[in-house]
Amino acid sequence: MEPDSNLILPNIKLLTFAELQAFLHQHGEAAYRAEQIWHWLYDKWINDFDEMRNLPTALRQTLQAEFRAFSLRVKDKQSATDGTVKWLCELGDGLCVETVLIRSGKRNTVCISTQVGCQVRCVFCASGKNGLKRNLQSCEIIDQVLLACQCLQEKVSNIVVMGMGEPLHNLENLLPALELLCSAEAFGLSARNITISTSGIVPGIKKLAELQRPWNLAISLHATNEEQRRQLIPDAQRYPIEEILAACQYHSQRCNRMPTLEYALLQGFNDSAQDAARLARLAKKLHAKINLIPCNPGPSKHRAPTFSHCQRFQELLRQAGAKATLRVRKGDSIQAACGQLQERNQ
């Protein structure tokens, strides 16, 4: 398919507030435009310049003539009975990315996606069957959750990053975005509503560490000692297991957030009584929670447990000493795990 001439556009939210103010300045425009700018991009949530009723006409044409205001196209949509959304749309390229609005109770979730593709491949996900295509930029990014807010007609609660790809190879672009979303004077969400999932990119950690945010960090961890690690994470993107707990423990030191230990339970592979006690030992050993996640359906020969084995598997942890949750798949009926639609619509 031929990629939509005008998404070629440069995308108006990879411009600074700063730069925003100066292309307006060279346009005779007067600085308070900068703000009412702001204010239908990232409280309105707008993805058309028209929309924008408070500026002149000639201001309008102006800014559909240099840039874009989203860089999305819906190509397909899936709502299902629980009331989760999934949306594949299409990029300026031509390429698809997935992103998922979760209801629950008072808390709207949006779970978006850093790349096209994922280059660490593990076993039984979607999203790196056929290796990685390319990383987001900052605007595709923040629009996912834009696109959630407009779907819900208010802002989302939390934000999740765990959609298709590895956040922490993306950094380079996901950092702005986040940065962005959390700014007072754009989006406004709190750093502490935000999570972000990686496999356990070693080198990602620290600099995020470093970097002294309070957003939420989750270890898609899925195994306790590195020959299970070994059967689902290739070689080249696999980091130890001591290594990625010495990393989370630096994170949780200069952050002051607890981490998250994800779990996906895989039938007959890491859902034993004996992965239970160690799981809660390397949880214990971290101060980390664990979210238990029953496999969704997906490339591999894995599938999830019964439900009732993932409760028991649950009660173990919490014999152990460990906190446990367990959490109830959404979306089922859409294909709501990551990779999953792309792969539908190829």
Second form
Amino acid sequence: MEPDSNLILPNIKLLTFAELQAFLHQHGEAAYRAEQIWHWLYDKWINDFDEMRNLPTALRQTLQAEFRAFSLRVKDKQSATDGTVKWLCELGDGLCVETVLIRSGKRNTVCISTQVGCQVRCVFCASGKNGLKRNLQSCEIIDQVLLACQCLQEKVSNIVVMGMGEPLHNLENLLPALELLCSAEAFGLSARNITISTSGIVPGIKKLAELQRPWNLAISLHATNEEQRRQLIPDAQRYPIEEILAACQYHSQRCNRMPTLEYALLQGFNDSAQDAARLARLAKKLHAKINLIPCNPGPSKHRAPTFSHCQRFQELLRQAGAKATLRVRKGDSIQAACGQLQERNQ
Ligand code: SAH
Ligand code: SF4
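With the form predicted on its own done, generate the form predicted together with ligand SAH in the same format.
Entire complex below, previous chain first.
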């Protein structure tokens, strides 16, 4: 199918506020129109310039001819009984990514993708199965957040950058997206409510540290020694654990946030008492909390231990003095959990 011609135009969200003002100035429009347009885009999450009711018709037509207001087309939407929603979003070039909304009490968290596919190719993860297709543009990242707001008819409270892709391999587009989402004039979300998860891309962690933004950092560790970790993450994209932990420490010093160590529990592989003891030691040294994720069925033979085993593992961590949470599975019936998002295109 031919992509909609409307999708070929540049997305207006690629413009900074100053650039939008300059565009309006060139077209003989008053500067305050920029504020009105931003209000429609980031507070009302509208997808169509025609809905910007306080703009003159001529300006709406100019915008329509020059830009598109939204970069995603919902190709499929699945809702689970626990309130989790998963979208298959088609991009302008026909490629697809998945976005998930997770509802828990007052919290509405959107889990966003940053790449189509992923070049890290962790063995247990569906997103990396076919390698990387391309990076998402900043507007494609932002629009996933706005899609969740449209669905809720409410602003999301949290963003986790834990969908498809390795966020630190696409900082070029992720950073402008997050700046916009945190800017008070645009979406206005507190940076503290955003978590970026990485497989441990050291240069990217250092770069984030230097920016000194209070975004939270989660490191997908999954293993406590090099030998174990190399069986999960191929050599090409894997940094040594020591270097990752040093970069993480640097990040928490600069940004003043407590890091999280994510640990996918894989039955018979990294779930022994010795693994728990080593993990607790690492986490305490780093002043990090641990988030245990029972392995979701994916491309590898790895599976989760029984729930009671996961609880015992958590208990061992706690007894050793580490802070540990065990992730409750959400959106099971629609395969919306960690590592199950993929570039499904049917
Ligand atoms: N690329 C980033 C963020 C996306 S993956 C990263 O790897 O951190 C989000 C989380 O899901 C990571 O911790 C990842 O290791 C985990 N994950 C991937 N596949 C999984 C699976 N099959 N079961 C459980 N967790 C998985
Ligand atoms: Fe990429 Fe993260 Fe999946 Fe690894 S777990 S393949 S880094 S998306």
